[in-house]
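For reference, the chain that follows is the form predicted on its own, supplied as structure tokens.
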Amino acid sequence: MSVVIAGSVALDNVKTPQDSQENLLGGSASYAALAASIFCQPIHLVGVIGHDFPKPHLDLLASRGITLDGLERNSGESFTWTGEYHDDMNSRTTHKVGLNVLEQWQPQVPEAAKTAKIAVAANMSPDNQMQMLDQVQADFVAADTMDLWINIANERLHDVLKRIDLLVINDSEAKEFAGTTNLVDAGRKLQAKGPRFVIVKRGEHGSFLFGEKPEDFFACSAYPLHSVFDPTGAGDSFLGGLVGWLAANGKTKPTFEDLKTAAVHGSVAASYTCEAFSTHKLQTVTLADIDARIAELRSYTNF
């Protein structure tokens, strides 16, 4: 069972309080990638690269069953973003992004992955997941999103919506777009725009899943970590956990009760990628570790 990703392959500057390190492998689509990966394998990347990107980035995704014939190479500069972390890792402050040849992208979709069960739709411009969306076949479709496109593009951001299977979105950009401070309020509110499904992510705080029923509802718990090293592409990664799992297990049309399951693997996924910079930790995860942690996770939770 295959997975499609289509978004951002990026090239990474990071400062935390205890370290700093540039050109990491970075990008909504190379964390969610990685993380479905871990799941099942192939998962076909679609994205775009510069002359500049780094070769062992390349074998590393190939060596994990990702398949890079959608990841296109551009004689321009890779899309790159400079960030730092404060103390409580809560908070980062952007300090450069760079578009480059990310700017007049346009997904293309090979053909060994447009008939692919699962799709997501990472985080990039409405625009561009729209033209993914028109070139795939696929039975479920996850799409993510942030505050830029909210506020730029919120009306392609509608039509998007309308066409996806599950919204995923973090706490404080899921208030901005339904336009309410109540997080239950705010997800009932943007599932009422089209998608099936919407997690919204609360960090540390784990996620609230909303199905179709007014009674399904979820919340998933994060992994309790000792301490956060580096949570750039956490939320991508949970996407991609959750993805991976449903593909690993056949469900290509999730119930409620799947997509709960999927959402604590990809919360386990998405505290690995806490523990180093970019996806150092993450790309050696497998799935005895998520099987550990998720035990852990349930003697946590059960009462």
Given for the second form:
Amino acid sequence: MSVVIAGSVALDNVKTPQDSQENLLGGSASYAALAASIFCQPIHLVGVIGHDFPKPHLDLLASRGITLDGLERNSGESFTWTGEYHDDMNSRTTHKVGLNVLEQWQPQVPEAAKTAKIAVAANMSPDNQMQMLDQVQADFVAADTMDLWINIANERLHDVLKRIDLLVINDSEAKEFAGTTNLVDAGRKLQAKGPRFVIVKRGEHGSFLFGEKPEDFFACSAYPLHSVFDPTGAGDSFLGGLVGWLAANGKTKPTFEDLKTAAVHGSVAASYTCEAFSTHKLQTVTLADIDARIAELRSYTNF
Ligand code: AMP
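The form predicted in complex with adenosine monophosphate (AMP), contrasted with the form predicted on its own above:
Below: every chain and molecule of the assembly, starting with the one above.
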């Protein structure tokens, strides 16, 4: 079972209260693909990089069973994101976004990836998401987005919502997009715009999953971490882990119950991302690591 994931492949410059590092492997597709690859391989990555993209980053992705046939190499500069976390690590400031090669890019899904049963349009412009979705024949399609696209490409984002089975979005963006201050209301309003399932991510507080029936609601816990080092990419890792679990378990037409289990696995995958800069911890995670944290989380949340 394979998964195709399109999105940004970035060079991130990240500052936290403890440290700062530059030219880190980042991007929505990189995180999602690495998290998915814990559960299922191959993962087909669709993205674009520039001439300045370090080879070790590519070698790392390939070493985790991520196929790079859909990764376009462009002579321009790579997409870059520069951000800073503040004391409580829950708030961050984006200092600079260098769209660079992303500006003119149109995703090209390789032949081998077109028949993947699960497709993810990770965070990128809604135009790019639509271009990607036009090329795949997946049974299950998931997408993420962010405030930038809600503000500058709202109409196009509504088109994306009509094409997907699952929207994953963070809490403040869900409220903004749905035009409400209540999170449950936001989840249901977004669902009414198209997707059968909506997940609202709530950072260290976990996430809310909304299914088709009014009683289909699940509060997914985050794994309680003692210290968060760099949460960049946690949302993308959540989505990647979720679809990786679905693929590994043959759930290409998932029920609400399947999505509950998938969300818990995504949540645990994301916890590893927060423990080191960039993908440094995520890229070492095994299924046994995931299972151990799932067991812990089960004991913390059952009563
Ligand atoms: P998250 O922390 O889950 O919001 O994801 C952060 C990742 O998203 C970083 O690695 C960035 O490179 C990437 N990113 C930031 N802004 C954008 C954007 N406008 N389009 C696509 N990816 C982005």
